Amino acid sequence: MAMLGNSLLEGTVLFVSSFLLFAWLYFWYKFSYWQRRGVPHSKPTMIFGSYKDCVLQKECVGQFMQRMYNEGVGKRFFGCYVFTRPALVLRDPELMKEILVKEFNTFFNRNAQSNHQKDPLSQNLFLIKGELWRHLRLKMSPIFTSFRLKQMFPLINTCGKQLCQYVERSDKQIEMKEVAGKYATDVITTCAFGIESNSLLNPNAEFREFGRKIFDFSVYRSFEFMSAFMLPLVAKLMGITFFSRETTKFMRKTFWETIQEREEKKIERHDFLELLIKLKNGKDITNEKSMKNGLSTETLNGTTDVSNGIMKDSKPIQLEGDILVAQAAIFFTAGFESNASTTSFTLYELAMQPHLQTRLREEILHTLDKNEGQFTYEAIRDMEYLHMVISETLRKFPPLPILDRVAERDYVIPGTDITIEKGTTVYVPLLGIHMDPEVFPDPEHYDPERFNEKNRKARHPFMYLPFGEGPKYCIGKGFGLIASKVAVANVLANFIVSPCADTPSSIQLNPKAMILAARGGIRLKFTKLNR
């Protein structure tokens, strides 16, 4: 009996020892990937690689990539590990240009994973891959021309006026991110669905409730987003979805009921949904007058004639069913959260530096005087200092703080013998670039003069990329800028914004959020202007 017990103990010890040795050898091999290739890299920790603080939710993904960018100071690129997966962080703007633009056909897809069976609304322009993306981008691009934005502007500006009415009725000390979220929700719903969601008037408005649920970054929701963006295999195995069944059901119902009403009553409205209806019915909107401000034609790699990187000989697709709903869903989701963040961060920074606020208000009031007391699309677009202010906000707080691309084939980095192997993810760390003191001196200081004409021209264009670059630049860039500018212009034309007792002295980022957000919110004081 004693001999049997000793044998079991020895066997257990041998098994455990062998397992630990195998595990050590496995991780040692995985974490020597960049060392074997002679690439400077971060020192990994067991299991987590370079990603430990992000997994433990001590830092957000943007801060993680900023840390990798800073560790690679003086290098063109820097290796890291997301768990055991090797990834490359870019630091050289010319290499960023090479990968995002010139080598687009090699670095075509994003890393983000989606599940069309479990999450039908993930068939959207942000998440889909391959040829389907090419087709869809070509279909959708004409929707976001300057001509279209000008048509939508009155709808956006009405929401800006409602924002001022809300502030005037409120407690004067406002949690700005929540209020900006309500404004952004109203802007998106009226421009995407032609629906007055009344988020500013109704605290229980359905669209606002669903918006909160999508970006309610609990510990588990944060893990879901992190996995979808950074750990595609985990996301696939766990069946992680961007949109819940409840959200999908709500979006489908709202979308199709609105389309049916419009088609039955022959309602026409200058908004996103009207253009989607035209695409659904097979109408070609690319031949309309608006195209003079739309797609540009260029040649990538000197071989493929493309329109914004989209092959012209691609087979057509029919926009229908859930694919159509998915485009409205991502427009709503990405639009309201990024717009709310930009608006709230801008008002916070202007509250903390009243002289900047005063200068901007002078420009805003002067613009109103020239336009008979009304904002127009051209007036908002042409305010130079307002554009500088919003640009500085997007530098310091880029809503989506990283860009990612996956190598579709082996690629040798120019000027080196180092190969980025097929399947490797490459990251452009926007937060790291935008906060680089070599590019933006004293980066924590909020200074719109960084974006005056002289300073813009002196800077490499790929060292400021809040909307990305290349064929996959943010298609909603123009819409997002106009929506944020309208909110800020309307507020500053009517109120003085200042700190209150609960205003943080500096912004601390929420480590659970994928889109940059302030931890604990942003409370500000609003005083009505007498004019």
Contents of the next structure:
Amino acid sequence: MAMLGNSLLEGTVLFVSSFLLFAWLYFWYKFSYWQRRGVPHSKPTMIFGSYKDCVLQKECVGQFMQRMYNEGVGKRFFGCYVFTRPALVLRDPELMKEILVKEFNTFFNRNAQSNHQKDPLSQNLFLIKGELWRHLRLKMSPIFTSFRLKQMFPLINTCGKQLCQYVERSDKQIEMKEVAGKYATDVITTCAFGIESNSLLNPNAEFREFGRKIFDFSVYRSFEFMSAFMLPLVAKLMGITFFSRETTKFMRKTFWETIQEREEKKIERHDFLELLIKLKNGKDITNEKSMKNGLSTETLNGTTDVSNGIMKDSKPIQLEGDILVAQAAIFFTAGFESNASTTSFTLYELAMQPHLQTRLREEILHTLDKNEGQFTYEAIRDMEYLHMVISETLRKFPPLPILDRVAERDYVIPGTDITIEKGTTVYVPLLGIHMDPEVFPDPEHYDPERFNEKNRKARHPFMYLPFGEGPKYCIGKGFGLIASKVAVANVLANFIVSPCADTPSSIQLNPKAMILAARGGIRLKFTKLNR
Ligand code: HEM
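Could I have the structure of this protein in the form predicted in complex with protoporphyrin IX containing FE, to go alongside the form predicted alone above?
Next comes the full complex, this chain leading.
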């Protein structure tokens, strides 16, 4: 009996130690990937690699990449591990240009991918890959020209005015992210779905509820987003969805009912939906008048060229069914959270530095005086200081704080003999670059002067990329800029914004949020301006 016990014990000890040895060897091999290739890298911890603080939700994905960027100081690129998965973080702007623009045919896709069987609305421009992306991007680009934005401007400005009415009616101390979220929801639903969601007027507005659900950063939802962006295989195996069944049902119903009503009543409205209807009916919107004004939307650094040869060999596709709804859904998703984040962070920073607010208000009121008391598309677009302010917000708080691209084939980094292997993810750590004191001295300090012409020209354009770069850059850039500017201009033309007792003295980022968000929200005080 004693002998049997001893051999069982010995067997167990042998099994456990072999398992531990095997596990150790496995991790040792996996975590020596960058070392074997002579790439400077972050020292990994067991199991988690470089990713532990992000998994434990001590930092958000943007801060994780910022940490990697900072660790790699002085290097052109830096290796890290997302669990055992090796990834490369870029630091050199010329290499970013190479990968995002010149080598686009090698770095063609993002990590996150659509899963159309489980999540039909994931067949959208952000998530689809390869040829389908090419076709869709070409089809969708005309929707976002400056001509179209100008046509949509009255719809956006109406929401700006409703935002002021909302502030006036409320108790003067407002949770700004929530209110900016309502404004952004109204702007995007009126333009993308062609309906007035009335989030500002109705506390139970359905679209606002669905928006909250998509970006509800509970521990689990945060895990889903992190997996989609950092661990695509895990996301695929777990069947993670961006849009729940309930959201999909709601979006489909809203979209098709609105289209039916429009077609039956022959309603014409200058919005994204009208263009989606034209695409559905097989019309070529690239030949319309707007296209004579150029394909590209406004750019901050003038480096984006959407007419790049990559777009030219696209074959025609029929836009129908869920593919159409999916595009409206991504406009909604990508549009409202980024806009709410930009608007609320801007008003926060202006409340904390009243002299900046005064300067911006002078420009806004002067513009209104010149335009008979009304904002126009051109008036908003041409306000120089407003543009500098929003640009500075997007530096300090880029809503999407990382860009990612996956190598579709082996690629040798120019000037080295190091190969980025097929399937490796390459990250551009926007938050890290934007907060680099070598590029933006005293980076925590909010200073719109960083974006005056002289300072802007003195920087490498790839050291500021809030909208991404290359053929996959943000298609809604012009729209996003105008929507945030309209909100800020309307609010400052009517109110003085200041901190209240609950306003944080500095912003702490929410570690669970994929789109940058303040932990605990942003409460601000609004006082009616006497003019
Ligand atoms: C302040 C506002 C916004 C910011 C900062 C922002 C930022 C970004 C960034 C960083 C990307 C990734 C680009 C890349 O990988 O190179 C992106 C992609 C995208 N954005 Fe935006 N965005 C904003 C507003 C909008 C709006 C209003 C819409 C739609 C109405 C939109 C739709 C999209 C889409 C569809 C993509 C994927 C494009 C593609 O892969 O072809 N975004 N955005």
